[in-house]
Amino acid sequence: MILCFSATGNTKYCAEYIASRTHDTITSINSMMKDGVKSVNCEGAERLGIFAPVYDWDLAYAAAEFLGGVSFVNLPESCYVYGVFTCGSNAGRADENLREILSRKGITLGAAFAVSMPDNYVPMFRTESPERRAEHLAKADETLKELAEDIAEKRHVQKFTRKPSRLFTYLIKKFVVPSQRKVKGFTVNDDCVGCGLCERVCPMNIITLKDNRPVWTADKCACCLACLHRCPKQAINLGRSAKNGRYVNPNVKL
């Protein structure tokens, strides 16, 4: 079985690629969070794959919070547990975070893999050109092909990017992350049609419609930017996103 957190489709694409080759089923962490799920039945699972993006050189906050609070019931002792982390260029120490979360539940992370995908943090960076994006996704397929073999064979390996220093990641977590989780920077322009998609895709359930316009109700943003990237009118903005474009993985249905 595969548990997947994905906002713009990059991680979902990786999960679907691996699932098609290992014949595993995919369950959306986003949906489980929306529904308040507190336990996952792992009965009979030969593999348990956890797929999540990397934010600020760490495991995506929402995924970390969900995994920390959920119970894995009926998990076979022989189950092969692995993590796949999507990132722009560096997966930081996301694997260590997941390993610690699982260890507290008595679960050992057997393997960890990083996959570079098109970066989409548009509050700061421009999206890649169509040509560069196609090249990036083709290279990701090469990585995924290799990973699929390791996962199918249940190999205990670590195929990760070079890790930043612990001091660097500590400073990011202490001084950068708290400000990024605040929602006051989000704006909505007059192109908004009140469709409510942003409300439906927010994994933290902190977006509600008021007078047919989204309102962010708590400073616990997942920083996934699903609301921004998937808005059909590009009406939601944060930072420099109005100039930097939008991104949704072209190979998956969200």
Ligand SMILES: Cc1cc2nc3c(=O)[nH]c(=O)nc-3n(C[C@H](O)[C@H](O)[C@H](O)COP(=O)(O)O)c2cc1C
Given for the second form:
Amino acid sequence: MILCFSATGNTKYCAEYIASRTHDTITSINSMMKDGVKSVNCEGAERLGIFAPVYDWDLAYAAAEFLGGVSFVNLPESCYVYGVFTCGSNAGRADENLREILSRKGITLGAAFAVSMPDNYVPMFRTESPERRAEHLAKADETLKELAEDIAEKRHVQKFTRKPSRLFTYLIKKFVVPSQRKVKGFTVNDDCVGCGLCERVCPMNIITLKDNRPVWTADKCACCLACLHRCPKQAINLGRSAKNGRYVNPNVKL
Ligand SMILES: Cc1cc2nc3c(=O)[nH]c(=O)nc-3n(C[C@H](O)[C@H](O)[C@H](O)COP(=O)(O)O)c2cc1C
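What would the structure be for the form predicted together with the named molecule, rather than the form predicted alone?
Time for the whole complex; same chain goes first.
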């Protein structure tokens, strides 16, 4: 079985790629979060794959919160548990956070893999050119081909990017992450048609429509940017996103 958090489709693509080889089923963490699911039945699972993006050199906040709070019931002792982390270029210490979350539940993370995909952090960075994006996605397929073999064979391996220093990740966690959970930076322009997609895709359930416009109601943003990237009118912005473009993985249905 595969549990997957994805905002703009990269991680979902990886989950679908692996599932098509291992014949596992995929359950969306985003949907479970929206529905307030508190336990996952793992009865009979041969493999448990946790797929999530990397935010700030760490496991995506929303996924970390969900995984920390959920119970894995009926997980067979023999189950091979692995993590797949998508990132723009560096997956930081996301694997360590997942390992710690799972170990608190008595579960051992058997393998961890990083997959580089196009970066969706447009409040700061420009999206890749169409040519660069196509190359990046083709390279990700090569990585996934290798991972699929490891996962099918239940290999206990770590295939990760270079680790940043502990001081660096500590400083990011202390000074950058708290500001990313805040919602005051989001703006909505007059192109908004009040369709409510942003409200539906917010995994934290903190967007509501007021007078047909999204309003962010609590400073516990996942910073996944699903609302921003998936807005059909590109009406939502944060930081420099208006200049930096939009991204959704072209090979999945969101
Ligand atoms: C808030 C935020 C922080 C990010 N931090 C990192 C990072 O530290 N390192 C990195 O390589 N990519 C980073 N990224 C890029 C994403 O990890 C990457 O685009 C990921 O594949 C998106 O997954 P998704 O399409 O499944 O949502 C960040 C993206 C966001 C939204």
